[in-house]
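Just the one chain here, the form predicted on its own, laid out as structure tokens.
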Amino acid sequence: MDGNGRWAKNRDKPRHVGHEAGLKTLTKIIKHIFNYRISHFSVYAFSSENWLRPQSEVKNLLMLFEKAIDDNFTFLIENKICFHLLGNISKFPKSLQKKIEDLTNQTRQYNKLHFYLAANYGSREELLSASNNLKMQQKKITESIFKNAFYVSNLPDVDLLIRTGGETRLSNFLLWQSAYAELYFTKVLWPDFNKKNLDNALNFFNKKVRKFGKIT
């Protein structure tokens, strides 16, 4: 979800205004996603490298995480959407950790629709963590065993990866899971991303013939 800061700068506003606008967009888009009965939806909200940003911006982002959970808590419960946190929450404030744990516990029984929030997440860190967790493994490590050591073991491979804001890189997001993802890049800044933009991305995906290395 890239482009919040630039969106604010274009309007001569402080960066936190862009992040707040981005949260409103997420609240709208998540409803469109699940109205389409897409069963797995992941968003990259805060990378493990984002701690390097100014302290004031990091503090604001953490407050927005709490607000995001509060704003979407009822929606996730009412629509029986299972919430997953991708990343290491130990560095977060205790209040945010509790909200994450409460939402995770209250939705864990749902199994048809899944929402994954990547926060304090980095794919390289996830791969290293999985490797360290398995280094004492006595039996041969298979792909299935390796994936079970990830932050969320049941996260399926990415089918469509959408990046807003005009950048054309993965930025350390779900590198293993995106091995065969269709990549959709748009110059639209995240706060401006709407249902029409989402439909364009889904139409792009639906036109793809996915071979996975085979000849069809």
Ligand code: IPE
The other form holds:
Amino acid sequence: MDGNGRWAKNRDKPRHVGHEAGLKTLTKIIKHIFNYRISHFSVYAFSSENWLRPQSEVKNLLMLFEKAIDDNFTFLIENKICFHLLGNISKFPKSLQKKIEDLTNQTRQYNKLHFYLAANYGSREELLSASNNLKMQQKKITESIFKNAFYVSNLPDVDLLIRTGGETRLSNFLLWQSAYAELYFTKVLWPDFNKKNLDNALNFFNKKVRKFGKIT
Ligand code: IPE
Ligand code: MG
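Having displayed the form predicted on its own, please output the structure of the form predicted in complex with the named molecule.
In what comes next, the whole complex appears, and the chain from above leads the way.
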């Protein structure tokens, strides 16, 4: 979800205004996701490298996460959405950790949609931590054993990866899981991303013939 800062700058507003607008977009897009046969939806909200931003911006983003959980708790429960935090939450304030744990526990039994919020997520860190957790294991590490050691073991491979904001890189997001993902880059800044833009991305995906290395 890239482009919040530029969206605010274009309006002569401070960056936090862009992040707030980005959150509104996310709540709208989740509602559209229900219209499609999508069972797993992940968003990259905060990378492990985003700690390097000015402290005031980091603090503001962490506060926004808490607000996002407070404001959307009921929505997630009512719509039977299973919430997963993807990342290492140990660096987050205790109050945020508690909210994440409560939401995870209270939506655990749902499966209408699996929603993954990647926060303090870095793919390299995830792969390294899985390797370190498994290194004492005697038996041969298979793909399924390896995947089980990821932050969230049941996250399926990425089918479609959308990056807004015009950059054409993965920025350490789900590198293993995106091995066969269709990559869709759009210049639209995240706060402006709407149903039409989502439709365009899904149409792009639907036209793809996915061969996974085979001929047909
Ligand atoms: C993405 O928007 C949101 C987060 C990483 C939290 P940016 O904050 O990266 O927006 P730009 O790239 O400065 O426009
Ligand atoms: Mg950015």
